[in-house]
Amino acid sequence: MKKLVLKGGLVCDPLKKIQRICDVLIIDNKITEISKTTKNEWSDEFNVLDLRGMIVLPGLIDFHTHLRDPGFEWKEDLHSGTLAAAKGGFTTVCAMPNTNPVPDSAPIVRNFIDKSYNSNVNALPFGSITKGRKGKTLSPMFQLQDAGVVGFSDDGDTIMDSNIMRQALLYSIETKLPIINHAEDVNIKNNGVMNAGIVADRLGLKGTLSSSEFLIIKRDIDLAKETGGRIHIPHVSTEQSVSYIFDAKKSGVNITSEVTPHHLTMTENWIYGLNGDIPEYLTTSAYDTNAKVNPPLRSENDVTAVIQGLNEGVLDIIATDHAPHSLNEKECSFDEALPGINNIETAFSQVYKLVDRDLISLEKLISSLTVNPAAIINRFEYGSLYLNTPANLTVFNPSTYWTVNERTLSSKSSNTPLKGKELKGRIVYTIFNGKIIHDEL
């Protein structure tokens, strides 16, 4: 194989404080040099990719991915999920534990890891906090840690028992792995299907109060503060949640948090089915089940708050919460539709528009998807362009336009409100362990 040169792109590595136009040299599948400038010519022994006008960054890391494997392979599996991840520029994904069987024992975790060796990118498992994700009895956390989990979650099922949550946080001190509790008080949610407010009232749908999120977050913060445990808050979507996390960090709580691409870029108005526009009167476009997600899409004020929270470092990372569902689980009434958005292939393009609008910086965007999640999972080697290590890189063309087409998605599912929408900027190359695994050019 020829030596590979990524030539003339804007190389951005927040950890190394690199943001310059230069060349990246890959030999024997490892990064061997990041030049000071770009060379005019390379000899024939090199395979040269001309990346002028493009952005070269460390391979993206998704801290919150639903691969549905094992148990729900008709929605997604390890192969299709990691293929979709590669298409979205991700070279590492962390698989949430709402599978069947639940990863609540070491053999189940090891089986997933064994299967993941044939994945298209790194696939790292979460273990469940409780046996069967039932919220009653803690899983054997030390055994799960030894088996290779990167954290603990009962994703989708909130641990409502404060004593169980407190015990889990105490274990996080010894394991040094984060506890991720689904941020939703099921009692306050009260079977709501979208954000409570004017849009829900107009559509005649039962609303979910913002307090169903921020009150459980406040409880978990208080428990983390009291125990000294390590807490990670998933898919933050409300203004008050951001405020509570800000106060927690200020007081020294061991806390990190995430926000999704859709909560950064979409409001509850997307349920009207008109790209966020508000219709004068309701049409057949309304009740877009592909915009039904948990937590629900929120108000404009909430979107502004989470963007500000990301900018100010209150929210640490962007995580997709990629949640593929089959057609029959979405092509039904809004009340019956399962919540979740398929977005791992569109995530970077979707959020890059915030850079275009000067709402966040390029460095902040890249940090939130590389070095910051790498730090949370203690896999620092994945978050930067280290020399003499396996080359994991992503190349993004910020100028090209493309249309989201369900027939060309690599995921098995296509439940995205972006279907048929034009996005600016696209992942054009994903390089994993020195090999080009996605090529859009």
Contents of the next structure:
Amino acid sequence: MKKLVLKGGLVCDPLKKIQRICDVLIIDNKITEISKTTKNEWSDEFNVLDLRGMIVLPGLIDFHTHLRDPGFEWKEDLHSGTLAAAKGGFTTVCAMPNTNPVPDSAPIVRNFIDKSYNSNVNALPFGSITKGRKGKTLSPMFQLQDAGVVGFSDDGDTIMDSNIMRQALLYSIETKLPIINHAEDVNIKNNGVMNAGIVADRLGLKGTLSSSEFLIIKRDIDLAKETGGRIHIPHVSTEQSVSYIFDAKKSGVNITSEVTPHHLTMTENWIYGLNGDIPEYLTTSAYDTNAKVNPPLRSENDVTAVIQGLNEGVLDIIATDHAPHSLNEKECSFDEALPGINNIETAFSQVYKLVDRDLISLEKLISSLTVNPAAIINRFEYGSLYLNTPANLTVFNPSTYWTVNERTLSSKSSNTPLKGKELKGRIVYTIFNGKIIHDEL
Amino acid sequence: MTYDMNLPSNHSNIDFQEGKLNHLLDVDSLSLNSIENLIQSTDLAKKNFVSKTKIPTLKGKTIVNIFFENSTRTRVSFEQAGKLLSADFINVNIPSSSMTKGESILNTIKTIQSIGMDCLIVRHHHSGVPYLIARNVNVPVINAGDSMHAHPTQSLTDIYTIRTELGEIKNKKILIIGDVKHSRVARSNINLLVRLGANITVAAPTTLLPDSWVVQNNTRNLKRVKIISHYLKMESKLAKSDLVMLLRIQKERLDQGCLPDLDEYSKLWGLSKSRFYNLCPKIYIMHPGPVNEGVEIDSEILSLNNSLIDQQVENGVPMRMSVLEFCILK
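What's the form predicted in complex with its partner chain like, now that we've got the form predicted on its own?
Next comes the full complex, and the chain you just saw is listed first.
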């Protein structure tokens, strides 16, 4: 087994407060040394990667991934999803429970965990909050915790019954695992398919108002405050939501929250199909179903607000909400198209744009994808460069350009509005348990 | 109160859509020049229509009318227009009930395309489907109405009718009453009328106004439309308008909680006899049809000369003749 040297890269580990040019030495699949670049000659037993100009960071953690396994393997499965994750620089993904069957009992969770031993990166399961994700009866949360879930979610469906949500939060006091809500008031949403506003009005599409999100966020914050439960708000998309979460944190609610790469970088204008430009008249590219997602892409103001929320620590983490769908689930009318963006392979390049434009700091960006999600799942070793633990690292080249090609995506699906678009910055190596599992060079 | 509309400015050089195909997906891509050309060729086509003489313009061309939503007047109007131009015409009706979810629109279209056609006319109950189809076929696509989005041929017909009956559109005071939020006709008409310089006022309860007009979270410095959402203000505007366009109230709006019942709507917003005779006995009246008699308008007024509703239907044929000619031959 060759020893590995990552030479001359900018090593960033927010937990250890490292951000400097260093060499990283990996022996027997473990990081044994992080030291200033001094040595230039390495003997033959070392595999030396010259990483000058590149950024070396802890393996990324995606707290919100749809692996579609079991039940929807034509979209994605454990193998393809974790391969795509590796390509995107992620060494840990947390699998959302909108699968078939729903992980609402311990055997289903154990089955997933057994299968995940063969996956390409760490795949950790969530359990459902309610049986069958139907929002009516609680899942057996302690049994699910013992089986190995890292949190609870009914993702995709809102628990509209406030009493059930409250009971779930009461359970979380003892499990200490996050209850991840899904904030969409179905009555206000009223079959909306994109953000309500000027673009929906122009396209003649039914709009989803911001209030459909922030009313449920407000409700669940108040319930968490009253119960002392542990709440996590996924995919925050509106300005008002950010402000409610800000207030909640100030008043000591046990809350964390997340934002997706697309809500940080894209507006509703992407539905025009012209890279976010507003056309003088609609072209045949309009109604881009690959830009249909829940919650919907919002206005410029909302994008500014979530970026600011991330900067100020109101939003703790970036999570992809990687949501693969097959071609025929997207090549249909905008109303019928299933919501979701396939983005785990493009996520880091997408959000790195914010660093390039000085909208957030490199340290903040990396924290939100490493140490912060590691803290939420209480596995700090996954989010930092610990010595003598299995080496999980990612190497990013910030200055290279690449084009998103649907044929070279590792995901089984290619439902991204970035298809054919050029991105700046690319994940070039992913190292998982000491082995290079993705090599772009 | 006025609101910014997300409308294109008057563009000078665009004729239909990009590329080689002349799709007609909405009126927004038509330059004022193209609109003027369409109006002039409709004048010519109208003579053939009135005398029922076929002309060989589209002889040997096959037009397919594919309707995923029920329609009588638009479908028949296109068919008559095609036949007067000597085109072969195929009608395909796919009621929404038989399109189960997940069944592919594109597969249906590709099947029809392989049979052979020169133009496709599409109506669908979801907005944007004509764009999806236009991306995937190699013949011109004409939008015959897509849900709440657009109805370009109806709108062009309305413009033609106003021009014929009232003269120049610039500075005409036009009042649009009703469900603009869900109306494809209103959307296309507002776009065209604003660009042609009409003075537009929209009157509707706030529940039937587009979201961006009510919850203003976006402003673009574009054309303006005046909004009225109290019925008394609507009454005083009626007295000062040249033309009123009434929109159909769909029964499903009641289920969505937008209105208490049709009776309330009719009392507050309907063109009743008393409103008509007292406030605006000279006003011209249009309605894209079908009319809910006694709701949007009193039946008695429909038979008066003020009503241009019959002309709207008649002019639909020559306008669609010129649209077909434009899309297929230009």
